[in-house]
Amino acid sequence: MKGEPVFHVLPDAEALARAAAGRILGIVRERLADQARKRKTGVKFHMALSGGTTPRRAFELLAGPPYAEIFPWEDVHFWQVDERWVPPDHPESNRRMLLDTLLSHVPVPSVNLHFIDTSLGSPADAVRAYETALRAALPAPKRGFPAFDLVHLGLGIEGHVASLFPDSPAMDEASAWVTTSTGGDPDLPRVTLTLSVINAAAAVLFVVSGSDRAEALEKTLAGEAVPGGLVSPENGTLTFLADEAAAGEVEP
């Protein structure tokens, strides 16, 4: 990890959601600048963004003003951390919130958008699709696993990151990119990144809300065997950002 975690807290849930939406582009441009600087031509940016109610807010920010006329659309990808195995237009797909809240009110070109596909005949053959367009799409992976630029995270309330849930066997995963996972709730089957391949990202940025998230926050700030506390980026750097009320259980 690119130093120790930097640990922010906001007021309240709207706060947060702009702090995050802010970070998001921050990441975003700042990144971008440092391949221009180095002379890189046709550099893309590969952001994986989770679902969940918590980001909502700050996704429904990025889409409206000031942000949207200022995001380097063209440029960035946009994947997704995790998946519910329900259709696309389901109340609980992450696709349908990633689309209602952001991506169907921005100008990203459709080539840049990349789904998991849940009408496929199963998850594994999901995982399987999803893995090859990773693999097609982003650069030669760093010891075995594609280096995201920005990896987006939720946290649960049982400390679970993505769709890997704690005790789950996703979480053993060691050489795969994408794997299947069961939990939640609801409690479904599920498409998601592996621990590999979060922990190879360039910048990992936690979001974090509610106060029944507080101990979850605790565990995973301390490193404690809870999913969450398990993310550490190796050559990558580590936010969270937190509103009070998650915050609570976290030693100033």
The other form holds:
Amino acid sequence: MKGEPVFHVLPDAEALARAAAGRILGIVRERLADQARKRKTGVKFHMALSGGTTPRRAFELLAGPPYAEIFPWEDVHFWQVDERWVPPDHPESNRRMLLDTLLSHVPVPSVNLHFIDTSLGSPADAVRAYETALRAALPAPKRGFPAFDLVHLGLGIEGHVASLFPDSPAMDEASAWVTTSTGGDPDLPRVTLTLSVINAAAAVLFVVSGSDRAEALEKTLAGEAVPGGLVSPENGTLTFLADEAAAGEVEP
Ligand code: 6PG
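Same protein, the form predicted together with 6-phosphogluconic acid this time rather than the form predicted alone?
Below: every chain and molecule of the assembly, starting with the one above.
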């Protein structure tokens, strides 16, 4: 890991959403500036966003002032961390949530949007299609994994991240970039990035809210064997943003 994990506690869910929006923009700007300093041309920023409820407010903030005007939308490619196996316009669809809260309100070119396609025949078909799209956009070393510039994660009550649930076979996937899984709330078949891809990212950002996450966050921060605790980007940074309810007794 690059440096020690960073852990910030915010007073409440609204402050957490503000901090998350600001941190996402900060990571994007820093990385693009670094690429410009190295005179790399045509380089884009690739970010994978989680679904669920917690990120909604931060995404809405990014879609409004001042972020909507200052965010470098054209330079950022948006990917999904995971998707529930429901039609794309279903209320439980993560793609729909990303579009409704953020992506349909900002001037991001449509070629920069990469969704897990739940209109295909099966989750396995969607896995293949998503991995193919990833391989075309994000080069990786032979038998290695693509390095997202940022992977944004939530944390489930029992410590899951992405759609990687405790004891799920998806957790043991050693070589795939994308895999199928089942579980969560709602309990559905899912398509998810693997732990290997998450741990290959240049930056991983957890955003965690609510007292029902306190135990999972404590285990995750302690590096225990819950999925969250296994997130440890090999060459990247690891940041936790939590509200006071989720942080519980844990001191930053
Ligand atoms: C999903 C997610 C998932 C999420 C956690 C936390 O599809 O459910 O992408 O990994 O981040 O379950 O979800 P909440 O924010 O809804 O608590």
